[in-house]
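In structure tokens, the next block holds one chain alone, the form predicted on its own.
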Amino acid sequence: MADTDWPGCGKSLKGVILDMCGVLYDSGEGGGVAITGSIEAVQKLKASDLQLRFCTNETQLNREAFVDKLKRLGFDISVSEVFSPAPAAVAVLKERGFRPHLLVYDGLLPEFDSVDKTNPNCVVIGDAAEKFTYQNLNEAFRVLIGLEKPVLFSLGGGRYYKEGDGLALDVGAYMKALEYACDLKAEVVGKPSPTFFQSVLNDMGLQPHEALMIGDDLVNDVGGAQNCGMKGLQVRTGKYRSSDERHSTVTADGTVDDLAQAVDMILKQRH
């Protein structure tokens, strides 16, 4: 059952930014499955006169990888579509003249290979999952404690996702390990990061109340998309709980079952 709260602001909409795990597909073994009618909702915003990208803190593959497995779930999508954390961190180390210490899944690792990484002044973390030991994540302070200035950069801050055996701890919960240990405050790339968000808002060459955001993650996809400007509506799917409709400070613009829905809502307001 939707919400049919939500805005009807279908008519002047120009543009439609998706979430991916929880809201295409869900993730677990062999790349995941498809969320039912996802494939379908993707076509129909192709067919329309929106445009359309995809916006993932996906951090266990580069993006080539990423987009192929989507293909095999069936999803019509390319590379230039998709806005994900390394390569916007990637920018910035450049810009920056940071050299990373790097504590990401190996999957990750090609998106750096532009990068000095010669005596670090800088630690990058992404959702690096079995490799969140005990000995890397000690490594990774080490290395932030015996900096003069140290700076940590998490691609992405979400707490948790979902798995098709249930919730998975995500690189957010790391984060926050080494800024208390450390004493300091990450800088996120990648939602729920304004700057990220103006990134895809600039490729598409709209403004934020032109944009809407779908996402099942109501902090980091619908909160940061709200702080940026734009409406942000949640879906019933992956991570989504049910105490998320009653969250203390963040309230999605609406929420229905899932993107199927959400795109037929979308586009029967346009007509």
Given for the second form:
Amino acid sequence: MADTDWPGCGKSLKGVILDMCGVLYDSGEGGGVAITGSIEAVQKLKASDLQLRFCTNETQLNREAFVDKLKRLGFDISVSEVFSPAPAAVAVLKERGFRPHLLVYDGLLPEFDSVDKTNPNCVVIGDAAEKFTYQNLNEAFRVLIGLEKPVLFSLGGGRYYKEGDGLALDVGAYMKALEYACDLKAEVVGKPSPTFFQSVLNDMGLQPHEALMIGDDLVNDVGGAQNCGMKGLQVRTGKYRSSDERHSTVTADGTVDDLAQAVDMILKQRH
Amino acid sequence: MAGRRALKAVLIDLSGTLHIEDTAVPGAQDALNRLRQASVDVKFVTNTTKESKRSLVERLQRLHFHVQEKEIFTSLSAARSLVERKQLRPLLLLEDSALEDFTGIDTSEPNAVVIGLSPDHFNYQTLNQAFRMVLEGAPLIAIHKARYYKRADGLALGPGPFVAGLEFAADCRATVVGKPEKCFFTQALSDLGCSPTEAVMIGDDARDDVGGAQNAGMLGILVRTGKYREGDEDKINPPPHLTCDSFPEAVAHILKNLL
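Structure of the form predicted together with its partner chain, given the form predicted on its own:
Full complex below, order starting with the chain above.
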């Protein structure tokens, strides 16, 4: 039962940004499963006059493979509508002359094909899942500790996500491990970095107050969006936990059961 | 010294204080024997996540120190003691050699996580298991939080980074049981029936040995062997009760001034 009412948002709203994992689908065996009502919700948004983009911190697959996976689940979605950390990171690396040692899932490697990886002067970590072995982490640690100015880029900084029937450690935990080991602070590329959200808004040609972010991660989706001047809605699917509604620093502009409910309420408010 | 009672116990660090790797500090064996002749209890204390008490004793005996297993208190013992006190059933993320010190502890259906340096356990699956437990409220007990250590083939991650990662993901604080935590020292003294004000600690690590002990209410003597570097005595507040060249000098001071 939704307990939400965000006055003013209804008419000034021009665009919606959707998180993907935990909002559209849940991760798990065989690529995952669509969350009930999400496919139709996306269709309704596309049929409306609202602009739509997808914003994810998913870093186990490159965008093409990831979008293919979602299409197979039944979603109407294209690569140009999806914003993920890897392409943003590639841009940053090239702009600032960084050559990365990569600790990422194999499926993400193609995103870095055009990047010079020789003689690394930084480390990039993504959601490497089973590749987060002691040995691989140690290798990344040694690259960092051997640099005069160690630089660590983390593709997202989330604590955990829903995987199968439980929760799994996200890249943020491993980012913290390397931060602690090397006594440094990582640069996060992806949510909740304001630069990342801004790049989506720029693509839509919208001001922050004209956009709404919907996600399952209170801090990275909702908090990150609010930090940029957008409104943020949390859904009770994916990694949501009831303690999120009593969070000490982030209060969602609204909390709904799922994307289907969110979209129905948004569209209702536009009449 | 006003307020201090007579000395009843001496805690002695091992590596860097009694021996450096496989070489005893000169005169240390005799100094230990002299200390034992006085009416004080002696305990040997160390941070380790891999060595069982038995293997520590064996090394000391090879170096001609007269010590018994029951006189050794390690960060592993501190963890075991905590687990027993709180009647926890731990998931032990420890190397096999350390498991020996947990013999007899019920580890079925674990409701707590004990984490030391254990590369074999620091894989995605096991860490996820530990994370899920801690997120649901299971206590996280860290043997210690060293960032890294020197291995033959270079630097290697210690347990600290993995503890930090779990703390972040589960939004919790680990209970760290090794030096310089206060509870490590109070536990080391607990079966000697003496309070911290009746005890003195001898060690080469200004922060972990001397600072930690003094923070617990003990006197601390810093020795200039092992990892000691010039000026270490100025890095803690209050400064060590005494800074001296090595273990034999520390013992001489105790026998002359503190009994």
